[in-house]
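First comes one chain, alone, set out as structure tokens in the form predicted on its own.
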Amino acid sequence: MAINAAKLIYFSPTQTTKKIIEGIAQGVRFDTVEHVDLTLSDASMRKPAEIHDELAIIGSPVYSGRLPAVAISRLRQLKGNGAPAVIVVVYGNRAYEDALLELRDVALEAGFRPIAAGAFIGEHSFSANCTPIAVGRPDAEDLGKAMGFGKIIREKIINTRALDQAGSLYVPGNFPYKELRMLSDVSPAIQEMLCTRCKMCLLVCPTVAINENDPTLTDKSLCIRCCACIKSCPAGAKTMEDPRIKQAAEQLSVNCSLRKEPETYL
């Protein structure tokens, strides 16, 4: 396949799955690489990306075993005009479930065509000093493989003449997925006199659940807890207090805690 330049797309609220992507492309060495970085709200208003000659790196965090829905939403504006893809999932050392089935199922509605998957390990969304999961990655281990996946996936661009030889790619999860039960009444709580009102979790929020006015209200109907307002906090005014979060925590710190390597599909 001639193929020269590179696309990292990516949902990526706290930057774990963008330090996975940009991995592995380190390891693909294209000249020619561009983010389309889908996080942030104002991507669902941008002109759909379409990519054409190019190698999509698509990048989504799990939640509880699927996608998050606001990531799937993003990602069906994609244009893929059946350029080759590469599908990451990004988990928190639990499991990952249905997650890249159903980023695979995705990509190939928006018009592209997988040919290698990874799931890869990044910091927990709810981990903290006293409920530690998997901190700290992906760390220098886990850029490592990403960058390794990356130069397999260059070798084999070069090797197959056709992307109708790649064949279809084969990944784990069930069909149907399993259910999603996301708490819908939950946010971040704030200690009002800890807050400087820097508003960094305003530009981090990837739903616009923080009120633009008073960045001690966050609307629960929107939040996805993806805690990205809690780890970019330089006061640490903003933390989880709900005692259901805090039992998973404390839960997914116990028995999560034996360390998960990075899956790949080729």
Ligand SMILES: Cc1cc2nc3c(=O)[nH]c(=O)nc-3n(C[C@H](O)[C@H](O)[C@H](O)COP(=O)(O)O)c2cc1C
Given for the second form:
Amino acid sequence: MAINAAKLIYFSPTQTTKKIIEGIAQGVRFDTVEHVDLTLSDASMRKPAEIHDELAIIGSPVYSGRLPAVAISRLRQLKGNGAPAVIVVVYGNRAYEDALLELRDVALEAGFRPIAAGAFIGEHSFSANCTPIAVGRPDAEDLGKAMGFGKIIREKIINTRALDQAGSLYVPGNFPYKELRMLSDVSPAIQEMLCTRCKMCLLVCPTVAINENDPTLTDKSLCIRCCACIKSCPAGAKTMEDPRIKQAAEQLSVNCSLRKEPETYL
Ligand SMILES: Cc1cc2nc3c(=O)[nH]c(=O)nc-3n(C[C@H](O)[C@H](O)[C@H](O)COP(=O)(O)O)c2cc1C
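Same protein, different form: I have the form predicted on its own, so give me the form predicted together with the named molecule.
In what comes next, the whole complex appears, and the chain from above leads the way.
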């Protein structure tokens, strides 16, 4: 099989998934690489991306051991046309549970043929100075492993005569997937005195939850608590103050301090 072009397809509010996907693509070494960034809501409006004679590298973060619902709905709009795909989830050093299996199933439904999979680690969205969780990941070691994984995928592609020979890909996880227990009435708090109205938060919000005219207002029913607004605020005006999330972050900071390493499946 010869494939010289790649489409990097990802939902990545705080960019850790994007970094891993790029690392893998570097390892495979393509002539042409195109990004299909599904993070912002205008991705839902665009014509669905069609993939032909390319390798798709598809990535999503893990939310509560599953995929974020918004990522699933955007991924479902893709047309895989039987293209081979590498599927990747990135999680915050706790666990990825059923997320990789869910991503494999979503990719299959969209017409891709998953040939390799990986679960990598990224700084936890809820990580803060007082509750650090996987800070700075993916780091150089993680990116080196992503590139190494890319090299192995390259070998697999070269040594596979036709896609039919690739076989079906095993990934861990259970079906029915883990029941989703997400908070629905929470959004980051803002210190109005610190906010400069630069609207950076508006630019990075994947669900247009932040008010265009007054960025200090957030629609809690739209917020997915991805923390992109918190991490991108140059004034440090946004924080997660909800006691349930603060308590979860405290527990994760203690219980998930042991470094986990990437896992790959071929
Ligand atoms: C709502 C929510 C739920 C999360 N659930 C998990 C989880 O179940 N396990 C885990 O290890 N990390 C979890 N994370 C952390 C993210 O998976 C992790 O920070 C990831 O690197 C974020 O990807 P991104 O930078 O591409 O947005 C969660 C993050 C959010 C915002």
